[in-house]
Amino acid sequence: MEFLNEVKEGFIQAVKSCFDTDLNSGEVLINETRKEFKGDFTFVIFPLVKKLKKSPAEIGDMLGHWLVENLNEVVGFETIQGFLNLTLSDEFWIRVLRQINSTADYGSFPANGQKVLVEFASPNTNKPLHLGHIRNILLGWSCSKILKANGFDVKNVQVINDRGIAICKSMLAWQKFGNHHTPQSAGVKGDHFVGSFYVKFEQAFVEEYKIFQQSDAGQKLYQSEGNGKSPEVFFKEFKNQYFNQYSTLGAAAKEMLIKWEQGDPDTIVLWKMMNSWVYEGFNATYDQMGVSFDALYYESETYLLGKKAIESGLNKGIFYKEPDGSVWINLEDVGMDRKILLRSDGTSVYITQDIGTAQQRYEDFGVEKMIYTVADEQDYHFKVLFEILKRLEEPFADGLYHLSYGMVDLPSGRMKSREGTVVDADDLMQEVIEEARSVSAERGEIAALPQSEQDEILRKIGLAALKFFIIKVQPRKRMIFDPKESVDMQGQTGPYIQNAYVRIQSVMRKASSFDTTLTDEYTTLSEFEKTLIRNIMQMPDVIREAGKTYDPSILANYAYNLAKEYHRFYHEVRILNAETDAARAFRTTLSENTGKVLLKVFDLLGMEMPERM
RNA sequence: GGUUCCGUAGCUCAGCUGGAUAGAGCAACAGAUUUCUAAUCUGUCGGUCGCAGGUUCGAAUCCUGCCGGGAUCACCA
């Protein structure tokens, strides 16, 4: 807290002056005083006891006296056990507020000259986005914003997994069952339209597999390879192999993939058309969420990258070749396994692509940091990838970070596409907005506004409920998403925070008829007012911390606490009809700056504030 | 089995590099508006911080072991 520098310095001087001992700033422990004690800030003096060879109470009292006598900011103290509680002067608080009030873009740090790339979203093109993507996108987007506020030059990118067997399944099903329909003719959003054919493929495949299971060939297979397993278990385990070796649908899909890889014109045309439908759908979803990208990487363009890296790795002796021609790296010396990088047939695997893509990005942007927002099931993958890039001595190797997050579960357990429990992103957003609509209708505050304005407000409220519910949880923790709780608008929620902001805006609209210039005449600050200032003066630290740890949840919880303090203040203290003009000016300024901070933090979290609600 | 993450109130979550009597929200119950938006505020109820050791003046926090749960360990992506 830069606002407290003088007090901290004073403490060091006090120790020097009272005990003739030098302290470095790392040894100074300062906290906010707990509510149940008198004071504003607390120095913990236990650590000094050994050094100074005196009792905690004695040290606290001596330092407290010295500080009151020598520091203008300190007007009182109390020593309780090993804690020195200081009370700071009203001038101090007003000065802090004045500083915040006059700081343009308070909470943002100056450019630090470093470039960072943040990857998030990265969907497959065979299905629409779901709840898991929402967590991913919120985290990536918010981290991107937070890093910008910390002075980085940030590029947002996503990798679109637009090739492979999955999209071929959709393509095949569309050929078979599509009747030349398009999203437009069917009246369905493009990504959902394509996704429905993926589902149709799976259904047809399951049918085909069932028939196979009952056929002579299937029964014979079970007899010879069943090994005493029940037919159910056996055929479940055999499914993949069936797809690859027996299925006609599987063969057709694989053939389509091969045609795609050979650049067969008809296949490419179909592929482009269906992907374009998907992108249209994705873009609508991204718009609704309020996120955007600086660059897109398509897997169809990057999946062959990384071969050069194989060469150079082999030359450097980091990789080795097996007799069958496959290329490997051995990471057993750092507690990992052997990992294949090139198959014996010379084709590359996923991680090879990632090596190449990372190099490509470095060439494209010259970033020294890259953040990958990917679920924690890929923790090991990224550990391996980063280790390989380090051994290849890539210049960006030290700036790699896997922003790993836990899966989203439903109260009933994991989302499973087979059981139809996957929560669709578009549906979900629509639901929370509708919930906001019905809550709003009961209140009637915005009923007089034009419909388009109302819609915009309801969108902001609904999405804030959803987004806050997700982003308040620490990324690495697995979270349980209860749809019923996610639409709550009371208590620890996004709309609660918006409501604090809206109250402030309402006050400020009415305050415009007064002179609200801050003066030093107001000298009877209440605890509510001090607590609010104490909160808003923390913002830069919280933003820095969130940036250092890539953790937006810190900011989410901060915003909630600040909103809560404001609601309490609002309830307990008269603002516009304050007892004096000075008090009114102070409180409106305090309110305005609280609003400023809430707005800023909300923006960093990827949420918007309505002016009314 | 190896590696790794998680375990805090009935439920969902906070708890910063160790600091005072472990906090919020939801749920349940009881209150508050002649006054700036009641999506608000106040109060009551609710805890063996998974268990056991260790380090420390001090441990939910750090270390070790155990228990429970998830993820991962493919010539898949």
Contents of the next structure:
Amino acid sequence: MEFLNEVKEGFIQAVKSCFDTDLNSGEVLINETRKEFKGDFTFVIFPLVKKLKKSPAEIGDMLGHWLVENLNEVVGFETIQGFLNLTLSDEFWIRVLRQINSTADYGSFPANGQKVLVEFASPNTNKPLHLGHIRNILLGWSCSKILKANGFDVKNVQVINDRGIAICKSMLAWQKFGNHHTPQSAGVKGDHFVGSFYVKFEQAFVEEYKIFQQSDAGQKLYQSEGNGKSPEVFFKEFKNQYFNQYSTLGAAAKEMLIKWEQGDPDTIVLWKMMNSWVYEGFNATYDQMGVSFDALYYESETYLLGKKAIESGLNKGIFYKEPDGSVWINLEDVGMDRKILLRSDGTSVYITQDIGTAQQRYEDFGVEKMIYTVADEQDYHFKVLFEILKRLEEPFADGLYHLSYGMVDLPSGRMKSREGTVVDADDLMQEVIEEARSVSAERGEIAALPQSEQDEILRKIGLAALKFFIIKVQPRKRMIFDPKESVDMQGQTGPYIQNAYVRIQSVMRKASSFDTTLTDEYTTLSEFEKTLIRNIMQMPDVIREAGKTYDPSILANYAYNLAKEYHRFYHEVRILNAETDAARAFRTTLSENTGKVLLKVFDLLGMEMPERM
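Given the form predicted together with the RNA above, what does the protein look like in the form predicted alone?
Partners and other molecules have been left off, which leaves just the chain.
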């Protein structure tokens, strides 16, 4: 906390004066005083006990008296065990607000000269973006904005998974069931249109499998390989094997994949056409969510990357080759297992292309850090990837981080893409906007505004409800998203924070113009005012911590606490009809700066503020 630098320096001087002992600033631990104790900030004096060979109480009392006598900022103290709690002067808090008010882009840090790449979204082109993607996108986007505020030069990228058997399933289903329809002719958004054929393929496959199970061939197979299992258990376990060995649809999908890999012109034309429909749909969703990318990497272009790295690793003895020609790495010495890098036929696996893609990104951007926003199901994959890149001595290997997050469920349970039970991102965004509309209709506070203005306000409220509800949860935790709960105006929600901001804008409109110089005449603060200043004073440290830990939930919860304190301040303290002009000017300035902080934090989290609601 840079505002406390003078107090920290005073503490160092006090130790020198009282005990003839030198400390450096890194040895001084200062925190906010816990609410159950009297004071504003607390110095931890336990580390001094051994050095000074005195009791905590004796050390605390001597330092406290020295600080009260010699430092204008300190007006009182209390020693509790190994903690020195200091009460700071009203003049200190007034000076803090004055400094915040005069600081341009308060909370942001200067450029640090470091480049960082953040990967997020990374969808498949066989289905639309869904609730799980929303959490991924919100985490990646907010982290990128927080890192920019911390002074990093940030590049946002995504890997688009545009090849493989799943994509071929959608393509085959369109050929069989599409009747030459397009998203335009069907009146359906492109990614939803293509995703419906992925579901149709699964439905057709399930029907085909049922027929097989009841056929003579199926019954004969069960009798010979059932091993005492019930038909239900056996055929459930046999499903993937059936797809690969017996299924007509499976064979057709695999044949299409082979044609794609061989560059068959008709297959490539179909693939490009259907992917273009999906990209148009994705871009509309990204626009609605307010996110953008600096570069796109396509798996159809990256799946061959990494082979040169494997050859280099073989030459250096990092990798080894089995008699069948496959290439492996042994990571048992660091608690992992053996990992295949090239199959015996020379084809790549996922981690091979991830190695090559990382190298390509470094070549493209020269970044020191790469952040991968990927669900926790891939934790082990990234441990392996990062270890391999370290052994290859890549210059960026020490700057790799897996932003791992838990899955998102609905109150109704888990979602399944193939069965069509996922919640599409577009549908979910529309649902929370309609929830906001329903709540707004009950309150009636924007009913007099033009419909277009109402719609824009409700869009901001609905999307903030969705985004905040997801971002406020620490990334690694699994979570349940409840659309109705997300728009609660009294809960820990985005609309609750927006309401504090809107309340501040109402104060500012009513205040119109005021003489800010009068704030210098205000000298006696209430606890509500000091608490609010203390909260807005914390923002730079919170932004730094959220960037350091890649955890936007820290910033989200800070915004909620600040909004809560402002609502309390608003109800307990007279602002526009304050007892003096100086008090009115000071409290209006305090309100204005609280609003600026809430606005900035919401922007860093990828959310917007309405002026009215």
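Throughout, rigid core stands for the largest set of C-alpha atoms superposing within 1.5 Å between the two forms. Treat the numbers as computed from the prediction; the structure is a model and nothing was measured. Numbering follows the first chain given and starts at 1.
Align both forms on the core first, then report whether residue 70 has a C-alpha shift of 2 Å or more between these two forms. No, the C-alpha moves less than 2 Å.
Answer yes if the CA of residue 450 moves 2 Å or more between these two forms after aligning the rigid core, and no otherwise. Indeed, residue 450 is displaced by 2 Å or more.
Rigid core aligned, does the Cα position of residue 568 differ by 2 Å or more between these two forms? For residue 568, whose C-alpha is compared between these two forms after core superposition, the shift is less than 2 Å.
Quick one: CA shift at residue 36 between these two forms, core fit, Å? The alpha-carbon displacement, core-superposed, is 4.3 Å.
Mind pulling the C-alpha shift for residue 61 between these two forms, with the rigid core superposed, in Å? Spelling it out: core superposed, C-alpha of residue 61 shifted, distance 2.9 Å.
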